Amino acid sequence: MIEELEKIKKSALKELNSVKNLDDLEKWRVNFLGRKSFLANFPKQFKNLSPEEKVRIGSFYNQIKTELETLYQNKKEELSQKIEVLFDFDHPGSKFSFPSLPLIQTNLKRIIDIFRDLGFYVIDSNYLVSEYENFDSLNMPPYHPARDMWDTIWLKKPNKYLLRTHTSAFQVPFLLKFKPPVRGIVPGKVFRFEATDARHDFEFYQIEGISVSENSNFSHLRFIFKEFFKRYFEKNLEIRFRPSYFPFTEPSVEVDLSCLLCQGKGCLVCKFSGWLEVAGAGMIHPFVLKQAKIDPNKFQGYAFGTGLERLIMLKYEINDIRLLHSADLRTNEI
C-alpha cells in the first residue's frame, strides 16, 4: 500500500510540473485530491489492516496528502500572481471614447472665445460680494423697489455680504481696475431666491459685458449682439431692442432674438410672436460711472447680460433647465 502511495505521489509531482494555468491546476486537484480520487478513497482499505499497520500506513498517507495539498496551494498562488500580457501590433484594438465636458462648460468656453475675438477681456470675479457691489454701486439704495426681486442669500458673517444675484455686481470693481477705454466680459454663476421649475433655477450662469470709451454707443452694442449670435448659433438671426428698465442703465432695453425654431413665423415656444427674449442691456447709468471714478461727461459705455443656460436651451432645444444641472451624463452627449 505504501508503494501505491509513493506511485501516486510521483505521478502527481510529474503532472504538476506541466501545469501552466489555473484551469489545468483545477483538473490536477480533482484528479489527485478530489472526492473521487485515489487518495480520497484510500482510507477505506484500512478496515482489513492490523492496528500497527493502520498507524504506520495511516501516518504515511497523511504525510503524502498534506504534501500534495501544500503543493497545490503554492502553485495556485504562483499562477494567480502571474500576469500574461500579449501584444498584437497588427490588430487595431477596441475603440473607446473620452468623456465629454458638460454642456455648460463647453458652451461657456465657446462664448468666451467668441467675445475674445470681438476684443473683450475675460475677467474672473467673486461669487461672494458686498451689499455695496451688488446693490448700492448699481443705483439701488436700500429703499429701491428693485431690491425686492434680488433680495437673496445673505451671510451672517461677514455682515452685509451675499452671494451675488447678478454678474453686474462686478461692473464697478471692473471699471475701477481697468480704466477706459476698456471692454470686458464677466462670466460666472449667480444665485437667486427663486422657485425651481423647467425655466428657472436658484443658481445659473450669466455673462456680463461692459464697454466704456468716449464713443461706445447703441450701434456698437447692436453689432456685438448680432455678431455674437451669428457665431454662437452659426446662422444669421435678426435681433430686436425693446425698451425696458434697469436701475444701472439708462436707456435700457430687452434684447429679443428671432425664434430659432420657427424662423420668426410664430410658434408655441415664442408664443406666436416670432421673437425670444435672450438678454438685457443698456447704456451704463452716469451714477455707476461716477462710482467707478469715471467722468460721465467724457466717457460713456454700454452693458449687457445674458443667461448661459437660456442660450444652451435654445441651441440644443432643451426644454428643462434642470437637465443642465443634473448628474445625468446623457445630457453631455447632445
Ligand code: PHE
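Numbering follows the first chain given and starts at 1. Please read these numbers as outputs of a predicted model, since none were measured by experiment. Here the rigid core means the biggest group of C-alpha atoms that line up within 1.5 Å when the two forms are laid on top of each other. Compared with the form predicted together with this ligand:
Positional change of Y302 between these two forms stays under 2 Å at the C-alpha, relative to the superposed core. Core-superposed comparison between these two forms: the CA of R56 exceeds or equals a 2 Å shift. Superposition on the rigid core between these two forms places the CA atom of I312 less than 2 Å from its counterpart.
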The other form holds:
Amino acid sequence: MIEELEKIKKSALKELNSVKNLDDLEKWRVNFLGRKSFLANFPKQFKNLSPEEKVRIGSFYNQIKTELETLYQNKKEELSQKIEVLFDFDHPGSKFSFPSLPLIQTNLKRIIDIFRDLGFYVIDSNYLVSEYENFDSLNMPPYHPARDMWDTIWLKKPNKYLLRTHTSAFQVPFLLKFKPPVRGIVPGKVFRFEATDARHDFEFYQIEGISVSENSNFSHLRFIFKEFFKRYFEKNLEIRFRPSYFPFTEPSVEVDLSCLLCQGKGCLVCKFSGWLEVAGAGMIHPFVLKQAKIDPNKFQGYAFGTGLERLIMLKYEINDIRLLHSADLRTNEI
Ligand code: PHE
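For comparison with the form predicted on its own, would you give the structure of this protein in the form predicted together with this ligand?
Whole complex next, starting from this chain.
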C-alpha cells in the first residue's frame, strides 16, 4: 500500500510539473485530490488493517495528501500571479475608429480658423437675448410681419426675453463694443419654433459675419465668401448673389454656391438648378448702424448669416440634419 501511495505521489508530482495554466491545474486537482480520486477513496481500505499498520500507513497517507494539497495551493497562487505578468502594459492598444469630437465641433473650429485667418474677430455671445436685440434693434418693430418668420421660444420670466432666432441678434451689441473699422464673426446656436424634418431642426448653429468701415462693400463680401468656401470645401466654387429681403440689410441678397456635387450641371441636391443657397447677407441697414451709435453717413458695412449644419451636410454628403444632433457615434465615422 505504501508503494501504491508513493507511485501516486510520483505521478502527481510529474504531472504537476507540466501544468501551465489554471484550467490544467483544476484537471490535476480533480484527478489527484477530487472526490473520485485514488487518494480520496484510499481510507476505505483501512478497515482491513491492523491497528499498527493503520497508524503507519494512515500517517503516510496524511502526509502525502497534505503535501499534494500544499503543492496545489502554491501552484494556484503562482499561476494566478502569472496572469498579471502576462498583461503587457507596453503593448500598443487598438485604435479608436471615430474622431474624438463631433462633426459640429470639428467643423466649427475649422470655420473659426478660416475666418480668423481672413482677419475676423471671433466673438462668443448669449443664447438668451432681449426682444430688442433679436427684433427691434434689427429694424423689426412689434408689428413687423418679418417677425412671424422668426417667432420663437419666449421666456415667461424675465418678460421680453427669448432664445435667439438668429445670430443677427448680436449685430448691435457687437458694434457697440467694437468700433469701426472692425470685422468679426459670431458663431453659435440659434432656436426656432419649428417642426423638425430631414432639413430643419428647432436648434442649429449659425455663423454671423459683420464688417463695418468707411468703405466695406459687396465686393469685399464677395471676396470673403469666395475665399471662405474655397478653403472650407477645398474646391474653387462659383458664388452668386440673388436679390432678397431682410429688414436689417439694404440691399439684401441670398448667396448661392455652385453645386458641389454636380459642379453646376444640375442634380437632385441642387434641385437641377446647379446652385445651392448657403447664406443670407446684405449691406447693414442705416437704422441698425444708428442703434449701435455709428454714423451711417460716415460708415458702412456688410453682414451675413450662414448655417453650420447645412455646410457640414454638403461637405460630408449627409442627408438628414438630425443625424448631426443625435448621439449616434456612427455619424462621426464619416
Ligand atoms: N439672420 C438671417 C437669418 O437667420 C440671416 C442674415 C444675416 C441675413 C445677416 C442678412 C444679414 O435668416
